[in-house]
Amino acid sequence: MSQFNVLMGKELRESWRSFKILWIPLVFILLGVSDPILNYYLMDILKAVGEMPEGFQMVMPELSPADILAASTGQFQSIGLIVLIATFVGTISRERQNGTATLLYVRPISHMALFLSKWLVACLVAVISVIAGYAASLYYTVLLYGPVQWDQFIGMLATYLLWICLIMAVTVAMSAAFKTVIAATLTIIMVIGGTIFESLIGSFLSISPWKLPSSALSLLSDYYDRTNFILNLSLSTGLLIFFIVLGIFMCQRNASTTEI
């Protein structure tokens, strides 16, 4: 447990030192504020750029604030997912490459306590990102479209908070198991291609890790499929747990490997 506590205490100080816990959540601030404003104001811009044909009309589609958080979560799945891929795919990795990790294994440690420090501390900075990044959207969205159910956008956001964590676990186990350029190409393979993936077929699949995110949205609805939700909980669960495992046997596999 020591072990562990140093390891996070480091972990920590790292990111504070690199300010990524106070730049990526004002990446996804600026994600979160972006649509609810924009959409409200598009009429407005159009207007205040001019050079339209005359008689041109547009008719914008009635968004409810659910439509909003759907448009939030979209730029979360696209460039917030990336920013964070990118931020910790290393963070393994790289202190092998750059010699960095000989401090750490030229006495005994822990690998498990090596792989859960790092992990947690991702996914502190991503939760903390996305916790901001979603309070940013939620007041523009009561303020501009209406009020939201409390009760339903916690439980999506909970339900969110489990998907990011499950990214953060392959990230951090792809680090674990490959050189940085391998580890971020498998990643965003998986994650974003997978995203795409389910985004063209979707339809025809109802369970599927890659669904999280969109059952989560469906809790801000009255109807929704419970079992399916209840499933694709379970599975990412289980695929979050595995990525865990999966990571710590990495680590101590290619522990020789880290360049002097």
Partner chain sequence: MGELQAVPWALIAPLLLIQLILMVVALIDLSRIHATNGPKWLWAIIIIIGNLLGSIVYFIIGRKQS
Contents of the next structure:
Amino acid sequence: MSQFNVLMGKELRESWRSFKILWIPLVFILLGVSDPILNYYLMDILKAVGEMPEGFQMVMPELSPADILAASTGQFQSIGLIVLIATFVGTISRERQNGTATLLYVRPISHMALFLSKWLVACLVAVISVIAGYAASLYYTVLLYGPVQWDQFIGMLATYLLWICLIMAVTVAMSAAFKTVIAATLTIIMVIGGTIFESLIGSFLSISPWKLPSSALSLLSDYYDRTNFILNLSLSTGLLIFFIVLGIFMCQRNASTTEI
Amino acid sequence: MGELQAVPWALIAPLLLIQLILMVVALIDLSRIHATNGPKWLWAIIIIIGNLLGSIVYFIIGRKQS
Amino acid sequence: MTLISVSDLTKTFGNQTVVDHISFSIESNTSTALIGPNGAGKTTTLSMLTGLLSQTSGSIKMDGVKDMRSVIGFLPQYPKFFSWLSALEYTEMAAKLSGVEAKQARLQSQKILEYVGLGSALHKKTETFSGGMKQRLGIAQALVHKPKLLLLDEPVSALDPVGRREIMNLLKEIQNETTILYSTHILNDAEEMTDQLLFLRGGKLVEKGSLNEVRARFEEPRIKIKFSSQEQALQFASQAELHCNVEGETVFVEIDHDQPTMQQLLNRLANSNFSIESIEKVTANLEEIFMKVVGSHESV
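Return the form predicted in complex with the partner chain of this protein as a structure block, the form predicted on its own having already been given.
Next comes the full complex, this chain leading.
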């Protein structure tokens, strides 16, 4: 346990001194506020930017608070995920490649403590970022579009946080299993590729690993289909455990590939 | 001038402020870090001109990690 | 007392055998030099001893120790530290990871950093360190948990002459308190600090023993005769009917261990008109022994 604390302390120090724990939440806040503001002022902005042709009339759909939170989620799902994956995909592999891991691995460390410290700190940064991003989005959404039910919002947030912890488990596990470049490629294909795949043909599937974000959003409105919510939640939890176990195993197996 | 006044500054200001903070954080990190991938002055320009994206790109690939 | 015994240690990568059935043991409080040219398998051997690599076959045994990693200190040839930690933070973390209790870890870290000469750089980030300072920090982190066996991979090869001298002196001091196994391809270093020599070549252990033992085994005593002129030297060499090497005015005569040859040589010189400046017996240095050890297995 004390060893886990030492490794955890090291990771926390690293994310503080490299400003990770500061700049990533700031990026998520920016992503979170951009949609409520841009959508609200879209007409004004269009008018200010260019002359509209005579008689041009744009029909703006009436947006609900849930639609705006969904749009912010879309931002987190693209730029947000790429930032998080790019930041943490080297967390184990880079230490092996640049040789800093060598002096850790020659000590009697547990690879479980090592992996968990890496994953938990990645989760901490990701969770703070997502909460900050949604809080910012929510603030402007309530201000400009109307109230959101608290219990629904919390349910949505909690579900999305499970998703983000799953993504971090995949990212860190890939980092444990491969070199940084390969790990990054595989994680992007699995997560971003999967998300695109889901958006294209997801409506034909009742459960899939990439359904969790839409499951989360379904909690915000009574119009969405919620039938497979529990099933998707269980699938993601199972995958989360799978990737943690895989990551620990890969940490152990690849310890000898560290640069001496 | 009327158009400028029409801009809802009270709403936009926090957005600009956060961008500014992010930029400052990136610049502080750049000034303290020992080495970057590529020349430091280039990263300073990227951070200042590149706004949100400039700072993100600096943090992800500009920092030399070891 | 034997600290560690290694028997038939072998490592193969694919169909390439990098370390080939090597066996040796190390006594407590001695220092052992692992000598060999680049690619001889020194680093691979050390990696197996640290537990970073697992051996293909053979065994590494330390009496009464379950997890050897807890009693070993390791310094790689190019130690890499986390650039965002200070020397003290790094050493403290290293001590704690090896199971030293928190308060003690702080104390031992400060003490060892002072000892290796980094007392004034305790709170400096490691990214600002020079090569010599990094090597000192490397030694500090390898010693901080008071290991029974210190493994050093080419501890001075990457340093400039001043840094090398400083680190060698430091190691000689440490030598009195702990057991050291270090690899090197620089023979002067080995000659300076060693109780046991292990010659590694092509993954095989080709020679082992103390410096004197090895020296005696490979000694081919030579007589160095300096004549007053080169003509004399050449003239002597052509008449001598012995194995001679001429270098300017100097002739090196290879002689056997049996005394008659030596006697004959002296007699011949005494009865001749050669004008001789000096005669001396030359003993081989480690470099020459090394070339012989390596050379004698060239055909293998």
